[in-house]
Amino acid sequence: MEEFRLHSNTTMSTNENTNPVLIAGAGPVGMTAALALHARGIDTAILEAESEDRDRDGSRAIYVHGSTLRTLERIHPGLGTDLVDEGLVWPTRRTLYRGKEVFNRTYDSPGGSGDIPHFTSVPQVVTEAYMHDALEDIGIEIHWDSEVVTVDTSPDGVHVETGDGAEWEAEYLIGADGGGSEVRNEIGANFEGDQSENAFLIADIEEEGGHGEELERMFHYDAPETDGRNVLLVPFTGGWRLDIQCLGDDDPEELKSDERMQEFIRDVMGEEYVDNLKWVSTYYFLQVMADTFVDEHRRVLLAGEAAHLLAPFGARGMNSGVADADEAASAIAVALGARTDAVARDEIELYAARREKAAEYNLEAAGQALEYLQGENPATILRKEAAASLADTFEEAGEWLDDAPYGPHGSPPIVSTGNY
């Protein structure tokens, strides 16, 4: 007799800690996964290690790709357009090389046409607030102070224990619990990759009274104002992101002091912004990915920073995590409705194959940008110097200097199989 796998809504018991799917992590990736599952008719619950009043300081992932906005709009109508309304689209790209302007272009329609622009620039805390509202609208609960401590998988499902003593049962678990993922550790997956050589400073500077119409994203190579450090300045709703690449012998902790940051702000942005510093942090970029995105029984799927950590050039972190979450929900939806175990297993493996390939692409793309900015390759240094000298008469040279710090354009390749 043929074996049938029934849809989750007909197989789950009445135990409140039993769900078709569990999600570890209530960041943007975990919340996207919950919304994407709900859109596909699947019940879920979110387990979050931190408290509801957790600290979410800092603008963090401010650049939301158009593809991400379209995904959010598709899984919860109104969410993508709400973020568009809250965010801003800057029309001008400007780049300087050692104090000399080498590229400046203003677009008449920088966001393109239609309801969803090519991007929007909005603090991550705003994105998360709208996601929280969306979850509340559809009745998905976040279980705060519920740190995942053990994950046991079998061919039939997943058993999870949390730090508050609760036990949970599910058919599938999405691990979206960040770079220190306990879910990843529990399934025996390992991070592999490198760390940036130099530290970076990142700061939020408030724009009092709101931005004017003449917004620009500005990149400085070897800025004289910062003693030869690379500087990125990007507007977002309510403020500016100031990103400074430290030199090899810098002490990042000394540079992040209020006194030094005020000097940087004065020299890069002007005296009127000196007292507008709201948040500052230092960090090294990790370029790593898990050696597998699924467990041996194909019941756990890793997504977002639990699966990969990327240098931020090209804004691939949160955006790729949202794509992970949506594809994980799609794979699980098919697996739950499959009539055979083999088909269900194949769907989960296809998720892993596709998102591992995407992560490899994004790692390579961000790595190219990181090497371009930090590397000591003589050929790269000469190319930058030559492009800067030609920028006045050869626009393509200036455009290359403007584009290169963000890595190559394009999307990850689509695969139909992997190492499974």
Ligand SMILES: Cc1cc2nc3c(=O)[nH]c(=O)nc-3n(C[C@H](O)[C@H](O)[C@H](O)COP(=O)(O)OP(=O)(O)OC[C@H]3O[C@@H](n4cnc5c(N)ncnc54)[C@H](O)[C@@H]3O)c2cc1C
Contents of the next structure:
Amino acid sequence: MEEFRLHSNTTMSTNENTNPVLIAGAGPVGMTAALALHARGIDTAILEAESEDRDRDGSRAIYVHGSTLRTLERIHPGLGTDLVDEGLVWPTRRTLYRGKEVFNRTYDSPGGSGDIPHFTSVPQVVTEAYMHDALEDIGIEIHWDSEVVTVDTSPDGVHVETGDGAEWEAEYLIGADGGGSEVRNEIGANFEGDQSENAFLIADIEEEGGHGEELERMFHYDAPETDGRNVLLVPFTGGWRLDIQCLGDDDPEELKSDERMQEFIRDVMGEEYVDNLKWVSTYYFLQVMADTFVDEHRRVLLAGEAAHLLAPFGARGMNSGVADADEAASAIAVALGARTDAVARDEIELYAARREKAAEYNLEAAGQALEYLQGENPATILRKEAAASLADTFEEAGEWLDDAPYGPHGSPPIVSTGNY
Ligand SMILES: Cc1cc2nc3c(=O)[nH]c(=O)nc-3n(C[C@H](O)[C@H](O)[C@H](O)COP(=O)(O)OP(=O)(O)OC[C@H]3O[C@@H](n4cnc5c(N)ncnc54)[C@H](O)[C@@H]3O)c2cc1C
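Counterpart to the form predicted on its own, namely the form predicted in complex with the ligand:
Every chain and every other molecule in the complex is listed next, the one we just looked at coming first.
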């Protein structure tokens, strides 16, 4: 006979370290998960390894898709529109090929109509600051300096220990503790996948006094200014993301020196930006996902970079992490209200099925962009050259060159919230 379970609010004691749901990690995904749980009437708290006065370096996720903004607006009214007010929508897409313009299009209404545009461009630190304010508004606590060190699960729930020696009980745990996830290690899940062959140099350059109206996102193939390296330049509120793809025999650490960066900035952006470098880092992008997104007892759900790491082309990282978080909250809400263990288990398994499928799809899409950019395939090289030589006559050829670095636009086959 089916075993019946008690509702969470009747099983929980008043111990302050007891919550129906705990979240590991106060990155954008963990904070979204907390907001999404609250929106569904579920109490939660976040355990965060770092201190409250931490610095989060770099602009990172600047491209926030409309579907992500809509999800944030749905779970915390005002959050999506605040980010829209804070961000910017660039109206022009421009692409050059070895110094020659091959595509240039300006949209009259680049964001579309309505309160939520197709995208907004805003640094991740700003998005996180707004999420943080939203958590404060509704009284969700972040326990800083609380690194999750062990996770034990059973059919009845989760026991967590943090580095400060505190012990925590919960019915469910969302592991949103980023790429190096300890929660993932603790449930015995493993990352599987590849790493990019090329390194990428990513820098933030400040725009003093704010941007004007005429903003463009620019991609330059084999740019002469960078001795034949691909360059991407994207505006965001307060600055520019400069992304330079290293060549095979480059030493990325040498290229990231102040002297070399100043040369790149001068040659790509102009003398007036030379002293405006705010941050620079080098990356080899991992393309990996966990072999399972849930533990054996269906009590721990991995979300965001704890579950998958994607190359950033197509901007699927944070965007898909927000969808994970919202879906994890939705599954947990049903599971907590379930009157049978089997229904609860099933719901968590459905989360894993949906989000593993989505991650596979997103990995494939980001992988196509990466493969295209690394450009080793002779057919791709030929296609790029043919498109560049036809671009003056056929706009479609230039548009293809403009579009291809970001991979396909499609969404995963099973989508319930968000598009990624
Ligand atoms: C250069 C670059 C550009 C990018 N551009 C985009 C873009 O345009 N659009 C996009 O969607 N994505 C983009 N991304 C990806 C995006 O930055 C990540 O997907 C996003 O930060 C993942 O969020 P997260 O909350 O899963 O992980 P994180 O942001 O890594 O947060 C994890 C949190 O968990 C904490 N933590 C770690 N271990 C523990 C522990 N044991 N216990 C408790 N807490 C712990 C960490 O301190 C951190 O606060 C980009 C990434 C890079 C590097």
